[in-house]
Amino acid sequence: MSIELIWAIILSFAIFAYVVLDGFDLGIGINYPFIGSKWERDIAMNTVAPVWDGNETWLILGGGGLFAAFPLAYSVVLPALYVPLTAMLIGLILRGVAFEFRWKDKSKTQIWDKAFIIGSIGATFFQGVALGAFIQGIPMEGRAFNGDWWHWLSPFSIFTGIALVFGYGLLGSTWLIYKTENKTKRHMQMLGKRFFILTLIMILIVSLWTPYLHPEYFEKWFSYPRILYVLPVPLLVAISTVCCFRALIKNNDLQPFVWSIILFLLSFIGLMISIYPNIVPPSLDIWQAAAPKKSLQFLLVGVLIFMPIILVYTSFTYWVFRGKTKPDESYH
């Protein structure tokens, strides 16, 4: 296996870790408008209070890793997605400020709650828009982005933005099913079923839409014999869908969250199948965009030291704060 491919796998792992970990705590903000009482909102926020800022470590690793290992891809993707990525960062900042100020400035709790909702939905929507714009392809001339500031704006990118809001809503509600009890848990079970149905519809539409964005995508999914290699992905999605639905119907605690993550993982694998070996679709592949081999080898030493440390402290944090969040517990 080439070192360029190893770096592509490392970056894919970092991006997926961010999607899942920050996805469910952004999902709590997406569920917030449907949580009426302050008491329930306090519990919901306390379920992620010890971990939410640590979850965003993976965003830094993914962005920094792209800059260091694939500088050409970084220089092409960033100008193409300046607008949605800037909007996403503004949403994350607004959400982070609201998260902290809500507990310190109790006279303005409702204002900070609204800021938390707007920041969470905005950050998620523009993250999905950036993803959609990336999948539909970034035009290049030579070694540079060849488009305007609004190239990212399209029906497909807007749709993927909405789809991600529903998807993170599912992760957030299933997380709260796992972490809460009694009235809050029952409320989340109801919301989780609705977000599950909406997410499923969105996965289906995006899956049918994506192959028609580029002939290469269509060939990977529908030409023979390639279809035999990719067929397990939709089959596993169908099985995971049934399992997630059963877990929601049976009011299981942890299983809906686990199956929701598996649905995200399979969707992520489907995306990787569509764009591989390109790192900037439709024309810039991993090897063309990579830094010199000696640089990749040097950087890999650092990743092999620090990634296990991140995994250990992240796992330890989740272990320490495992189990149900009690109403009388507070982390602020």
Given for the second form:
Amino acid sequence: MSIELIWAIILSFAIFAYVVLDGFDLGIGINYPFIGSKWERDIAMNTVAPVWDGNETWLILGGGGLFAAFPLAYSVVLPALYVPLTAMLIGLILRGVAFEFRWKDKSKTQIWDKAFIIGSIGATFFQGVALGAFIQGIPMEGRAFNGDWWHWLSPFSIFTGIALVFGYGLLGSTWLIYKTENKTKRHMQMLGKRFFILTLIMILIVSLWTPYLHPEYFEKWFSYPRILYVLPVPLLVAISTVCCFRALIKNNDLQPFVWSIILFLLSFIGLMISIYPNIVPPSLDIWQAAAPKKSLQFLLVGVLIFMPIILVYTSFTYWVFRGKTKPDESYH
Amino acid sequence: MFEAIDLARFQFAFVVSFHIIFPAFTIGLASYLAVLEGLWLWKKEDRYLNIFNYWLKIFAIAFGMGVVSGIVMSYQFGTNWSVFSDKTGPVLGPLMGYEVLSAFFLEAGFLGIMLFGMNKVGKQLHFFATLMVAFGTFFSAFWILSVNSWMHTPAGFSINEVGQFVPEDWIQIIFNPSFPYRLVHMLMAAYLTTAFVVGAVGAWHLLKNNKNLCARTMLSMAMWMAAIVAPLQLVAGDMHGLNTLEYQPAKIAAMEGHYETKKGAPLILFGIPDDDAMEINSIVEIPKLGSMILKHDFDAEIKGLRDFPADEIPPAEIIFWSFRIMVGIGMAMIALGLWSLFLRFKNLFYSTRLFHQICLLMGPAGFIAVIAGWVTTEVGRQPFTVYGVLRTVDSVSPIDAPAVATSLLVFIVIYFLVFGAGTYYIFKQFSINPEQDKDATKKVGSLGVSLKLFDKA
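Structure of the form predicted together with the partner chain (previous: the form predicted alone):
All chains and molecules follow, beginning with the one already shown.
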């Protein structure tokens, strides 16, 4: 396996880790409008207060890793997605500060709750838009993006934006099923079912839409014998769907969250299948975009040393804050 | 009308200036918190825990704002400076990667335990978490200053056929010529910035009641820092300046307001630099002292801006002033540090109201000095992004001006709203008397209970 490919795998891992981890804590903001009482909102916020910051660090690793390992891809994709990414950053600012600010002034809690909701939904929506625009392909000339600053805007990208809001909504509500009890938990189970159905519809539509965006995408999924290799992905999606639904019906604590993650993983793998070996569709591949070997090797050493340590202490933090979040668990 | 590049530059300057305020504060504050918690564990005096909990809340707000404004930075390179990113990615990308891996995860991973975990993990592990957060801020400074220094004094690279910087020697890249000076200078700046904020809060509460034990401890610790580190900072700054003279002489000429090459150049204290006419109307100058400071020789020749190529010099009209603001504040810090020593010696440290008032006034001094210092060094690097190799005009993204103008406007509005609110909440916490911080004292009680449980387990 070439070092370029190893880096593509590392980055995929970082991005997937980000999607799951920040997905559920952005998802809490997406569920927030449906969580009525201040008391329940406090608990929902406190389930992620100790970890949201670490979750978001994976986004920086994704961006930083792309800059380091595939600088050409970084310098093409980011200008192309200028508007959705900037909007995403603004959303992340609004909801990031809400974690602290909402406790500081009792009369302003409402305002920061709104900032939390708008920030979470906005960041998620524009992340989805960026993803959709990316899948659609980014025109290049020479070593640069060649297009207008609204090139990202299309029915498909708007649709993937909405899809991601429902998807993170599902991660958020199933996380809260896992972390809360009694009335709040029952409430989240109801929301979870709704987000589950919406997410499922979205996965179906995006899966059917994507192959028709580019002939290559179609080839990757429907040409013989490739179809035999890729068939397990939709089959596993079907199985996970059934399992996730059963777990939601049976009022299981952790399983709905786990199966939601698996659904995300399968969608992510599906996306990888469509794009590989490109790193920027439709034509820039992993090897063309990669940094020189010396850069890749030097940072790979760092990943091999630090990543296991990071995983250990991140797990430790989750372990410390394991179990149901109680109403009085906060330093405020 | 502004060109896209002007807007992009202004946007970068704006978001980075806002961002630096928070790390400059949290680097120092994380270390301060670690010292406080260490003192509490060692001496078992409640006042240290009180002060710790007091500043922990401020740390949480400032750190949160640092994180969200920092994420903006990590995307700003790509969105607005894509050509720079493509070319420097192979060299700077891995350094930033190391920052994420060794620093950001460490800070974020242990921050949760530091803020929320005292009752869950016990005091030793909690102290460990605080230390990890402090180390995280330190590692972060290490890597990002290495990146920044490399842009000033690039080393250890070659350039490939598509125009990318290719790493040849990582040791030369990381420990590039200006890095050690810049790192030391910035870390001390962060410590001083924090010390003056802590000192001002202590002074404020002493002005209301000079028996306040927590406020006394704050002011005293802060002023030890000022008395010791401020003079050291002068030495570090001087060494950094000599290093800059060696590698970026045009920047020094602009800082000093030297347009003409002179033997025995004066030290210009004040003057009005004019970049169009390439001359300075100096108002106050000390003959020959400029040469003495820069070359340690009264008659040494100092090259003026006129003798550099016209397209390689930075705007003296800006950095002449920003440099003086920074140095002026540094001198004021040294003076206050000396005064504090004198007052301690005379046993008047806690009773001299004028001293407390001036400490209060100096509270924001560190921030102003830090921003002025960064303006000096970054504007002084112009017209290059990678000094001498890659020009700013050749670094920018192919983005249309309306998109950049809109994003700039949005950033300005959101930053002032959000960070304005954050600053307000920080001031609200400042106004609470640290001795009567209910939450903090409540913590002591609940902590006592949980510690017993912890000991049994």
